[in-house]
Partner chain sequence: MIAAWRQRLFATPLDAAITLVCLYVVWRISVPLVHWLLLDATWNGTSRDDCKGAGACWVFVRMRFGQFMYGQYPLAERWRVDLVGALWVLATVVLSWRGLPYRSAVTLATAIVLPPLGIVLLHGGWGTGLAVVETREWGGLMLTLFLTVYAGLIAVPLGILLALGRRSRLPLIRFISVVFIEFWRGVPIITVIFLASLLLPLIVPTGFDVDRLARAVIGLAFVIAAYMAEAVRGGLQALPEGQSEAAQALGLGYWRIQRMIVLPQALRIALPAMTNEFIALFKNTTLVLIVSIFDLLGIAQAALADPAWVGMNMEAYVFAGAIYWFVCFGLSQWSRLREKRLQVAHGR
Amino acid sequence: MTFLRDRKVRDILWQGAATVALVALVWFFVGNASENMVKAGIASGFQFLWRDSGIEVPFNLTGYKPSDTILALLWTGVVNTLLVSAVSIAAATIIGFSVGLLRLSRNWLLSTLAGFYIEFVRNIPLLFFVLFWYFGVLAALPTPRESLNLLDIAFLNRRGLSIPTPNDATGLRLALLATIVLFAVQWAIARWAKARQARTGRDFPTWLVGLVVCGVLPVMAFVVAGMLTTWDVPTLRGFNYRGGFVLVPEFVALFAALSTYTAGFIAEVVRGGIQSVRQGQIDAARALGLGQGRIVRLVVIPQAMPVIIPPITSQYLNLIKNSSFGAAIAYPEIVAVFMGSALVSTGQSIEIIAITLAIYLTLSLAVSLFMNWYNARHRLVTR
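Now that the sequence is in front of us, could you give the structure of that chain alone in the form predicted together with the partner chain?
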C-alpha cells in the first residue's frame, strides 16, 4: 500500500472519488425526477414558451396582452425588473452618497443622524420595508379625489402615482441623444487635456468644462425639449385620474423600499472608501499648498473611488436580485409573472426555474466581468 503515500496518486484518487460521488448524486436525482414526472404526467421541453399565456399583467411597458405568448410575458417581467432596478439604483446612489458624506460631517448632530439612518435600514429585513411601504404607507394614502397634489403635475393616491407623459417624444429623444454626444465630447476633451498636460505641463480646467458640458448643457437641452413638447397631464375625471401614466402602488412601494434600503449599504461603502485614504496623503497635499477643494478632487476622490466602486457594483447587483422581493406584493417582475403565474398555469416547473436562474446568473456574470475589468484597470499603483 505504499503507493498511497505518493502525492500524485492521492490527488488523483481524491478527485476521482469526488467525481464519482457527484455523478452518482446527479444520476440519482435526475432518475427520481424523471420517474416522478412520468407519474405526474408532466411533459418536458420548451414548446410551452410559444403558447398563449392568458395571464393579465396590470403594469407593463411592452404593450403585452393576455393573448400574447408566454415568451412575451417573460419579456414583460424582465423589462419590469430592469425598470424598477434602474430607477432604484439611481435613487439609492444619490441617497447613499449623500448619507455617506453626511456621516463624515464635522457637525456631530448631522453625522449622528446619518448614523441612525444607516443603522436603522441595515438591521431590518428588506421584505419588512417592502410590506411596510405597500400595506402600511401606500394603503393609508387618500382616495384619488383627495390625492396629494405634487406641483399640479403628479398626483399620489392609493391607486398609485399619476405622472404626465409627453404626447410626442421626439424632442426628448433628441435631448437624450444630445446628452450622450456631450458626454462623448467631454471624454475626448479630458483625454486631450491629459495628453497636453503630460506633454507641455499646461493645465486645463477639465472639471469646470465638464460641469458645463455634462451638467448644465444636458439639463438645458431637457428643459428646452420639455417646454417644446406638449404633455398629457393627469386630470381628475369622476373617481379617478385620466391621462398621463400611472405608476402602480406596487412599483412605488418596491422602489421606495429598494432605494432607501440599499442606500444604507452604499452609505457605509462610501464612508469606508473615503476613510481608507490615509491622513498623511491629505497632510502632504496641504503641505504642497493645495486648497480644500483641490485636495478633495485631486487626492481624496481618485484614491477613494477604486475602493468604493467594486463593493458598490456588488450592491447594485444585490439590488437587481432583490427586486425579486416585488413578488411578495405582486409587482409583475420576473419571479412574480414567470416563476409565479406562468408556472402555475403551465406546470413546467423545471424549465421555468432553469430559465429564471439563467437570467439572473447572466446578470450576475455580466456584473462580475465588469468588476474584474475595472479592478484590473484601476488597481492602485503604489511605488
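Show the form predicted alone, please, because up to now only the form predicted together with the partner chain has appeared in this conversation.
Below you will find a single chain and nothing else.
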C-alpha cells in the first residue's frame, strides 16, 4: 500500500470515487423517476419527437409547418434562439464598447450620460426591459393602416416590420460570396502588412484599405445585386400587409432588451479593462508621437483585451440564457415552443426539460470554447 502515499495516486482515486458516486446518484434518480412514471401510466422515451406537432409558430426561418414533427418544432426554436442571441451579442458588443469608451471621456456630459446609462441598466431587472420594449415602445406604434412608411418598401406598425423579400436570390448569393472573398483578401493584406512592418518598419494603411475592401465594396456589391433582383414588396390588403417578410414585434422587443441590457455590463467590463492598462504605456506612446486614436487602437485595446475577454464571455453566456425571457412576450424560442407548447401537448416533461438543458449547455460550451481560443490566440506575449 505504499503507492497510496503518492499524492497524485490519492488524487486520482478520490476523483474516481467522486465520479462513481455522481454516476450512481444520477442513475438512482433516473431509475426512480422512470419507475414512478410507469406506475402513473406516463409514457417515457423520445419517440414523441417524431409525432406531428400541430403547433403554430408565427415566426420561423426554417419553413416549419404545424404538420411537421415535434423535432422540427424544436429545431425552429433553436434557430430562433440562435438568431436573437447572435444579433443581440453583436449589437451589445458595439454599444457596450462605445459606452465604455465614453465613460472614460474627458467630456463631462458624455461621461456622465454614459455613467447614468450603466448604473441604470445594472440596477433594473431584465424582465422590465423586455416588457418595456414590448408594451411601452412597440405597442405604441400605429396600426397597419397608419404604418410608418420607409421609402415605400418597408412598413413599420404594431404588428411588426414588413420588408421585401427577393423572388430570386441568385444575385444576392453572389454578392455574399464576393463579400466573403473580400474579407479573405483583407485578412491576407493585414498579415502581409504586419510582416512587412516587422521586417522594414514601414507602416501600411491597413484600416483605410480595410474600410474600402470590407466596407465600401461589399455595400456596392449588394446594391448592384439588389438593383438587378426582383422583389416581393409588402402591400396593404384589408387590415394588414401581405407579401414580403414580417419581422414580428416580439423579436424586435427581445433583441432591443437583450442588447441594451447586456451593453451596460459590457461597458463596465470595457472600462475596467482599459483602466487596467498602465499609464506609463500611454505616456510612452505619446512620447513616440502617436495620436490619441492610434494610442487607443494600437496600445490600449490590445493590452486591455486579455482583461476584457473573460468577463465579456460571461456576459455572452448570460445573454444566450436570458433569451428565454422571450417566453414572457410569446417570442417562439426554445423555452416558449418546446418547454411550453410541446410539453403541454405531449406531457413528456422530463425528456423535454433534459433536451432543453442539453441544448443550452451545448451552446454555452461552444461559445466558451470559441472565446477561450480567441483569448489564447490574441494573448500578449510578455517576458
